[in-house]
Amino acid sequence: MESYTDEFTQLKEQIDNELMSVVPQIEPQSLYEPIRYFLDIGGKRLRPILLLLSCRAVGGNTKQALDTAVAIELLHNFTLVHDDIMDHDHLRRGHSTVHIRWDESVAILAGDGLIGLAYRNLMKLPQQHVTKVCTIFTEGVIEVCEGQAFDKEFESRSDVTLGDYFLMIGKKTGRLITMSTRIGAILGGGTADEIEILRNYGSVIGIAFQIQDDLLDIMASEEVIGKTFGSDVIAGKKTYLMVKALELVDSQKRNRVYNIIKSKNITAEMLHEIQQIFQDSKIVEQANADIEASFNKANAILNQLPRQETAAGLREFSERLLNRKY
């Protein structure tokens, strides 16, 4: 029997060779070469895999969903790309990102033809699928950009609550995730309720994968993330630890949490202390404990298909997301 493992890797294997089949072997070569550079240097491919399980979940063909499964592949990049700048990240999946290899010019324009590209490959939805898939990415798509924007808003301001955190979170993570369970289920034919199970289910994941991508950027090395470590305390991010941090820990660690990120070279000693803070305030501790109760909640949300056969995909793939370590 196949295992669910194995599957990943198929599905994996057809979205990257599709992704590499959209893009044009023209010129000019400014834009396009940097949008295959960016394709080529690899990826887990979980937003459009989740889209194809989902659509698996309610008794759909998964090879029906595969183009838009790509799109919302070839729009994830786009968000990539646009961050790395914004954020002057040097590394992404272990490479030089865009901007660096290239320069900023180049990197948004390679950002444009992407969620252009994406567009273009939406356009292969069936008839009956066209207004209402494209509804949702096109709206999907202003999300993201809020969820940037509240982002960068939060870099400047030291009262962002948890609150705050989750609504940015919802939107810039969220979002893809919930827009991949929501189209994957409605592009295999799903119920309305069995629709509104998966998004739901995709709202649940969507947070915890954003509180485990905020541990794993300071606690994991640059091996492990494929991107430079530390880098959000190094931009000031308002993550899910660092916000705690400022709520919980006494005025002594406090100030000194506030003094690193703003210092204008942020040494790896710092970034070691800053991790000792989250560590030593059990803010580590409760994060983990937070991941491992949205996917119990995720799961349980996964119990209301009323197909649990096909359903099981979904769940190897939270127990997956679950156990990327640092």
Contents of the next structure:
2 protein chains.
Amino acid sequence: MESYTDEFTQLKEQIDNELMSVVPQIEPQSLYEPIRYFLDIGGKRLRPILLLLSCRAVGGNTKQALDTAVAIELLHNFTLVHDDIMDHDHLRRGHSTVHIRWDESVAILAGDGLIGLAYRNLMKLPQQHVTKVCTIFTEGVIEVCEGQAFDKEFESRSDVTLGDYFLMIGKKTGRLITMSTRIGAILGGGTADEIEILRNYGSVIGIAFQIQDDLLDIMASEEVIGKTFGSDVIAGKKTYLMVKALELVDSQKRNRVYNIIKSKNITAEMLHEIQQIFQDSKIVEQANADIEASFNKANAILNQLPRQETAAGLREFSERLLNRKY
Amino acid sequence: MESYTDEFTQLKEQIDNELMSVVPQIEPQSLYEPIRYFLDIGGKRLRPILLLLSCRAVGGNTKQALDTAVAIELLHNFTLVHDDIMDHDHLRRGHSTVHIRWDESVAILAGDGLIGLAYRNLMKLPQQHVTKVCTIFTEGVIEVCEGQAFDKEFESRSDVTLGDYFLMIGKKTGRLITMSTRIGAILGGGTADEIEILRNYGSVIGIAFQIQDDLLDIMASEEVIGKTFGSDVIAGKKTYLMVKALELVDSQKRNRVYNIIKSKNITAEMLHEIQQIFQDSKIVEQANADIEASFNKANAILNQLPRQETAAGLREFSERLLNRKY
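Form predicted alone done, so how does the form predicted in complex with a further copy of the same chain look?
Time for the whole complex; same chain goes first.
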């Protein structure tokens, strides 16, 4: 994932170009400038790439899926802009978040505008796909909101189980990813079996991806991930690591973790203390093992696809995803 | 508009029941409870009623349009919840706004959820209408965001012309209303001519409706309209009255108006002073004349409809709208 090469670079460039071209070059500036800014500061474009690769995996032409791939990226960016407000995050992709660079009103509206632009792109779908794809997309919008609501609710709850965690990330993160692989397969003309296989594939890598995110938030440096170090801990997020820690560590350490996440001013030292607890209790190790197991499972799912030659892109993609550093 | 009777009461009840039934009775509570609360504190349901009456005006059956009517009301409520945050409004329909009763995060998410639910309802459309209606709907979402962005931009601008004002309200208020009449006509099986006539009708009453709103904000009492008295002035909104005043009054009065709207603490006395200036300079009188002229124009447009007997509902509706007190 360090740098995309060849095919991925090409797909990403196509997506980036298309993304910028769908933001109207008109007034009001206070709506379209922040949207352009946010799309322009980067992003891995995982979801649209997954959509295009899924389309190709079933023998489809990625050109037919580009508009929808871009719609999914626009939708994803809507969630980021609004989540950043709710989570008081100042930094995203190494740049100021929209509500910090402008203000909350601008960020609320930029997010709303992104939803509108996402649907506008979706409406370019060929007639035969509109109802089905639009329905999947809309159910995704609703589930992402549900996921974010659970995530916020969990911040003030101390009894979050691993089951709750998986329910939440299945909606908040997983849904857009399974939506991408599933819609890609539909637009590529996949059979019902192929669509289901790719949905499963998306579901498995979606979870692995979120656990990676949880891990990077506390284990990677700010410069590398472009986000505030330990922002999940600061916000009281019940990440995979945190839920595991609260379940596994002894009562003394658990109390210490509670005290830290409940304190109003979480220092860098406290974050390192949490990091140490995660490491000492082997939770980091286990998370890494879970991620690797998920990617193996994902590859096994891809083996079920009838066309193995066109699935090579997806296989390489998950390989890179497994090794991502940000 | 004081109280709906007979037919309107029936339509409104249908809409209200359907609205509450489409909010899922599931978790997360922090998403669905505020949505249910906001839909439950009332609302005139103008847009869905207009949609249903437009459907009927072209000979259609309102039952076929109910899902979409509800989608438009959900969309409208999304804009209210988010606008209330941006405008720091505490009161809506006589009750606390969502971000006041809960917090901003909850309100952002409730608004987002409402968009999702709106599209979910829209996706119940019969296959033949999906692309067309969904496209109009989506263009409406985008224009409403543009309108709100202009509205916010205008707050800090002192050179807003009447042309700017009409551009802004055409998007912010007008678009959802023309969308309602237009979609109603489409779902009712109207001809291209009928759809165009009803779009024009919506456009004219949309403007009249917004000028009424501007007037009520500063001329009606808080108990009657259920909103904070003078909230537009407090927020520095460039309403119809304000734009007219800044254009028409002498420089001494204009400076006084500027000083008031720029002051950090706008008192009740200041609001009454503004009210007095609006009255003395005949702006209130002119606004009322403009509203009446618009309604006459709207009626004249309705005369173009080939089926006059089924248009009676719309005619009565605009009559009531003209005389509304809140």
